[in-house]
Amino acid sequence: MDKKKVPYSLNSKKVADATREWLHKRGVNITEIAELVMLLQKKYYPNLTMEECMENVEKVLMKREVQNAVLTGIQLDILAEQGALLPPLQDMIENDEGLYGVDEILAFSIVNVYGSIGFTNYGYVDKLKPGVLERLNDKSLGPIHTFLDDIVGAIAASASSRIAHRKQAEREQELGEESAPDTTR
C-alpha cells in the first residue's frame, strides 16, 4: 500500500479562529486591548469611541502576520509553563529575563506591519504597562506571559497606528485633498 501524502494546505479560518481562542484561553479579551488603544489615541482624537478602537483591534487580528505571532508566542509561553523547553531557554522565558529580547522581536513583527507610529506606541505601552499589560506582566499570578504581554501591547499599538493613518486620510478627504491609497487594511 503506497499512501500518497496529502499536500499541505493552510486553512485561514482555522488560524484566525485559533488566534482568538488562544487569546481567550490566556485571559485576554478584545475589549482590554481596545482600552489600551483608547489610552494611546484619545489625546489625539477626543471623539474616538471604544467601538472604533475595537473595530481596529479586530482588523489587526485579521492579518496573518499577527495571527502567526500570537500563536507562536502563546505556544512558547505554554511550553515554558510546562517546563518543556531546554535550558537555558527555559529559564530565560520562565523568568522573563531582561536581556532576552526575542519576545520584543516577535512583537515588532506585528507593529512592523503598521509603521513607525506603531513602534513608538508599542514602546510607550511596553514601558508603562497599563491595564491588561500590568496583569499579564504580574509574575505572582502564575501563568507565564513572557511573549503574550508584548504581543498584546503590539496589537494595541498597531490598532492605534491604524487609527492614526485612517484619521489622517479622513482629514484629507474633508479638505478635498487627494490622499494616498490605504495600505493598512
Second form
Number of protein chains: 4
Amino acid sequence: MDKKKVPYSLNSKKVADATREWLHKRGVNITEIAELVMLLQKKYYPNLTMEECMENVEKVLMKREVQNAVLTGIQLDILAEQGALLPPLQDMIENDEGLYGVDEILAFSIVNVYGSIGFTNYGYVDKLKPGVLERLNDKSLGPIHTFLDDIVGAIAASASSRIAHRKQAEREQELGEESAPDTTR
Amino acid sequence: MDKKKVPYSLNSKKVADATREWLHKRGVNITEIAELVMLLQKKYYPNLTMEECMENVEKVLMKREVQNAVLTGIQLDILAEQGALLPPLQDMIENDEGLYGVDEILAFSIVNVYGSIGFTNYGYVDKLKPGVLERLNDKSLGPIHTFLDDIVGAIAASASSRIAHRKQAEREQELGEESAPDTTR
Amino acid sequence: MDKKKVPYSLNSKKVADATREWLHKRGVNITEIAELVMLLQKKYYPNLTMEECMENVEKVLMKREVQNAVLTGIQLDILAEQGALLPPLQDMIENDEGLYGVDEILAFSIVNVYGSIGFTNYGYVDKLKPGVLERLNDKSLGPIHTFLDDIVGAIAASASSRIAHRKQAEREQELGEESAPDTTR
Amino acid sequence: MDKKKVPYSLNSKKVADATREWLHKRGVNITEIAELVMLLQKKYYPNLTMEECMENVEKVLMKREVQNAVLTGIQLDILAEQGALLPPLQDMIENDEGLYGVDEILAFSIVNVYGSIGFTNYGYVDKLKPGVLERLNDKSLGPIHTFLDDIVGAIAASASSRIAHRKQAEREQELGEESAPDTTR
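Here we have the form predicted alone; I need the corresponding form predicted in complex with a further copy of the same chain.
Let's see the whole complex now, leading with the same chain.
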C-alpha cells in the first residue's frame, strides 16, 4: 500500500556512481576524454586548459541521460564479450557490424542534450578515432567496445558544446555587456 | 587472409527472420500492431483496410534500422527478466524507471526512418497505451516489456507515416496529375 | 584585424529578449504554456502548483537551442502570412501540409535538450491540441501558426521533463538519501 | 464544401522539381555532391563508380523529407541574403553564428531517414569541408549558405548510407545466400 505512495525510483547517486565506476572498469579515464575535448577545441580557444576540459567532461557525466546511455552501452559490450546475447544480435555487436547503428543512436542521445552544435564534433572524432578512441576501436585487443567508443566520442563532443556556450558567456562578461547566458547545464 | 577480403557481415535474412521470431516469442503479432495503425489512421482514410495496415507494418519490419532496434530492445527486456543485468541498470529496466529514457530513444530511431510526421502518432499511442500496448505495459503480468511497448508503438507510428505517403501518391494518380511520389520505402 | 580576434557573436540577452517578445507578439503567454504543463503533470504530482509550472517554462525558454527554434519557427510563420516565401514552400507552410515535417523537427530540437522522456508528452499534446494549442491550430482565425503550435507543445513537454528531474531530487532529499541529482538544466 | 473532401495537398512533382531547381540556382550540382560521396566511400568500395554515386544522390533527393529540408534551408539562406529576416535571427543566419544550430538540425533530419550509420559521415565532411563544401562555406564570396553547406553534407552522408545497404545486398547475392535486403529506400 505504502508502496503505491512511494513509487520505485532509483537513487540518483547510485546511477551517477555506477557510471563513473563502469567507465573506469572498462579502461576509460576522464583525462583521456578531456584530451579529445582539447583536440576539438584548442583551435577556437587557444587558452583552453586541460583543467577546464576535465571539468566540462565531469559536468557532462552528471547528466542522467548521459549516465543512462553509458550504462546501457557498456552493459551490451560486456554481454557481447561474454557471448551472452542471442544470435544474430551477438554477432552484430561482437563484430561491430557496419549496418548495426544502435551504438551511434545511444551516442547521439548524449550529444542531443547539448544541442545540435555538437553533431559535427561527434562525427569528426568518430571517423578519425584519435587518442583513446583508437585504442577502444582496436579489434585485436580483446575487449569489445562497440558501444563504448561511440559513447566516449559523444561525451567529448558534448563537453565541447558546453565549452562553446560558456566561452560566449565569458566573452560577453569581458565586453561588459548585459547578458542572459545559457550556462545552466 | 581471405577473411580480410570478405569482411564479416551478417546475412540480412537472418536478421529479418530473428526480428519476426522474437516479436512472436514475446507475444506480439502483426495483427495487433496493425490494429494500432488502424486506430491512428481511420479518421483520415475511412476506406483504409486492415489488410493495408498489416502490409504496411510488414514493410516497416523489413527495414534494417527497425530490426536492429527490435532485437536490441527485446534482448534487454529478456536479460532484465532473467536478472542478468548489472545494478543499477537492472533496477531501472526492471522497474521501467521514469528517468530512464533509452527505451524511448530506441523507439525514436524507428520513427525517424519514416520522417518527423510520425513523431506525434508515436507520442499519442505511447501515452494512451491502447490495445496491445495496454497488455505490454501491464506490470502485473510478469514479463518485462520496458522496451517492447515503446518499440511496438513506434512500429505502428512508422506504418502510419508510410500510409500517409502512399495515400498522397494514390490521390495524385486519381487526379491524373504528373507525380513524383516518395514511395520507395 | 581586430575583427579576427573578436569574431562576431550575438549577445545572448538580445536572443533571449527577442524570444520572449516574439512569443508575446504571436499571442502566446507563459501562463497558457504552463497550463499545458499542469495538464500533463498533475496526475503524477498532485501538489504541483501553477507557479512551479510557470517557473519551469521560464527556465526552458532560457536555453539557447529553444530560443533558436522559437525564432526560426515564428519567422517562417510570419513570412508565410505575408506570402513572402517561394512556392511550393509557401503553399506547404501556409496550408500546414501533412507531409511537411520541418515544424515537428524544430519542435523536437527543443524536446531533445531535456532528453527522451519528453517525447511522449510532446506527441500527446500535439495530437490532442488542448488549451492554447487548439487556438493556435484553428485555421479559420487568420494567423498562420504552422510552426508555433508544435513549438509551444514542445516547450510544455520540455518543462514537464524538467519537473520530473526536479521532483526526483526533492523525493531523495525528503528520504534523507545521499543524492546526485541532475538539476543543472 | 467539396474543398473539405479534397483537402489541400501539394503535388509531389512540384516539390521534387523545386528541390532540383533551387539546388541548381544556388550553384550546387549533383556531380559535386557525388564527389563527396566518392570521397567518403572509395576506401570501403574500391570499385565504386561516379555513376553509382550520382545515382544514389538522385535517389536521396527523391525523399520528401530531404526535399522539405532543402527547400526550407535554402529559403532561409536567400532571405538572410536579402536582409529580410527579423533581428536577431537575421544576424545569426547572416553570420553563421556558432551557437545557432538549426542548420545542423535540418541537416540531421535528412541523415536520419537513412539511419544512424550516416551520422559519422555527416560530421566528418561538415568538419573538414572538402570540395563543394569549401566553396559553400567561404564567407568572402558573397552568397549566404549557412544552411546549404550542412544540407549538402547531409545529402552526401545519406547517399553513403544508401550505398552501404546496397553493397551488402550485392555481396549476399554474390555469395549465393538467401537474402532479405533492406534496399527499398
